[in-house]
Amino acid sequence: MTLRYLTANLAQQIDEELMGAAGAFSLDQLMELAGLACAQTLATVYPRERYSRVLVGCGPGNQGGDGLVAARHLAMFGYKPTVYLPKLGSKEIYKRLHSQCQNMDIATINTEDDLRRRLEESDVVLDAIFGFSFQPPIRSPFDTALKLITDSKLPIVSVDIPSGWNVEEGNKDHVALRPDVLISLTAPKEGVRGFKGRHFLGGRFVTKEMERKYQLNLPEYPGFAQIVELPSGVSQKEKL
């Protein structure tokens, strides 16, 4: 059967589920879930030995909360991240997670200036700037942030939905990142059905009653891997 694509709208209608009686999740939980898929997605197309240095972007919200779990996690696979962190969410938990990685000697900037220079100095960028709940226009500093990571021509992977992608119509605007590699988290996102590099499914923590429920039709996951590949998609130029 044909995977499920998701409508902001169903995206959110399952996230709210999962932490609801139907999932009885903890939102510390999913992230942690989250964010270990992200990390190992990277290290899956990106090895260290050649992509050791790491910018990871993360936004004031749950995706930026994504990316400071992955950050860690990838410290630990022996990978060196920097944190982009120009706004600090105001939620505990992301308190927690950013104090985590400070924990783990993973250095934070937050200035353009900084970003420019480590960008210079990275070999892979992982996006967790923007979620699916992201709506335009891209404000400042994201806009510039966006601009510079572009510019890099250094590879992404995306968290969920690329970063300035509207979560249905995709890269509409033509202002968004345009990543190689995305991790898709618990389905993948109406805005992305045209996406042509590497698509993963990450997020192993949906239930089968929900997957029943919603008709998702999520592939096996590999063993015990918490990512599996998916097929690519029509190019981004055929789309756009």
Second form
2 protein chains.
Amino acid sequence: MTLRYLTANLAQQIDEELMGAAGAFSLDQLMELAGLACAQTLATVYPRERYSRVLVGCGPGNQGGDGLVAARHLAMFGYKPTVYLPKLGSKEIYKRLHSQCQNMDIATINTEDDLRRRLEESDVVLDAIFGFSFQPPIRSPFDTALKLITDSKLPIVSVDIPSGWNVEEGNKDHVALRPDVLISLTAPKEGVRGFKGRHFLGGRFVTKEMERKYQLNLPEYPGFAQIVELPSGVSQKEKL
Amino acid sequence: MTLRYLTANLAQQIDEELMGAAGAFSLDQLMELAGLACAQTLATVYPRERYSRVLVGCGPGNQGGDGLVAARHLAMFGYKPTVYLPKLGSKEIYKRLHSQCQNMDIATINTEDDLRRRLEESDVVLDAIFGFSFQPPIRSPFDTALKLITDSKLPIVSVDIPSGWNVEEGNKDHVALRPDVLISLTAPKEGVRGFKGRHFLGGRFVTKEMERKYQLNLPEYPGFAQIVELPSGVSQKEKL
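Now that we've seen the form predicted on its own, could you pull up the form predicted together with a further copy of the same chain?
First the chain shown before, then all remaining chains and molecules of the complex.
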């Protein structure tokens, strides 16, 4: 029984079912649990004693929302996050999530210059820029942002699909990020089969029925944890 | 710097501020994190290997909502919760939270007979019946329900304020529950100063500014945990 890797379409369908009759979840709930899982993954690998300054890159879509939630939880955990948010998504929820960050005294930056400067004063990057609904090409200002993040040589934790990767085909673009750590949400996506770093799974809200229906074969989460680390090499075994 | 115990009015005010400009949280978000903290507290004290069958008593207010969220997370953790829900609150959110439980195959019971039978087949009770806005007297069917829960002699985990206790004066009613474990949300309430069992705190979403403004002096949560156990005897020291 092997873990299933999702196509972009299937990932989209599962998200819709979670918020439809089969799940009945609100976006607020799913994003809260997803963002918490992202923050806990970063905190697991990069303890705040050595990596307190976190640059959280947020895109304009739902993944940017996960990033805003994660930034807030990181601040709660004692980190000093800064949110890079060049374009705030238009949905009302993003405004609320951003206000929550501001209420936690989390700084927001949005220009290339600010990003360059802030990366020099950061210890680790949380990449919540593009998610599974990303379609190439990488548009400005994110093309430059990805390059700056890569050039910073900081450790990177990517959410769901590393920014710039093709959701199904993986890393095809020379400006795509090369993260050290990946946190997949709900189930991993096709494009990360070849990922070699530490790989976690979060989004502990998929019903048993949905898991059976889509044969997700999710691993067991330990105790009451909201994240589970996937054994290294699983991706490679799956591939053969 | 001693932990502050909240009056009912102050607890209400803090809740309103969390959902107003100072917090910008939605009820969905706060309830999700509160319910997760309740489920994690129960799982910390009563491992599922010995206490898998959990009776989750849900009142008609916000605390019943926390209970529904906790029941869902407990099911995710591998427990077999049953929800006792004699009256579903009228707010739309309660319907959604209840649908989420049904989608997780969690049984709901609502009569006295069903409660009596189910208690005989349960290992532990999560008491999310009355919260800090409870005003006596204890009305039917909850008067009988509390008596049945006490008579069951099962271990009890109460949320925020044990059901039947006066929020500020504590245990004054002979049918009030006598829980073994308490999970306070945001900050403990005046009425639980004298509580003698294991006492946890959850609701890790209070901003530093709100904490300062109200001199809450919250304890430090460990790492990225969503709950923290209060040192035993703190309640007594505070009292002197």
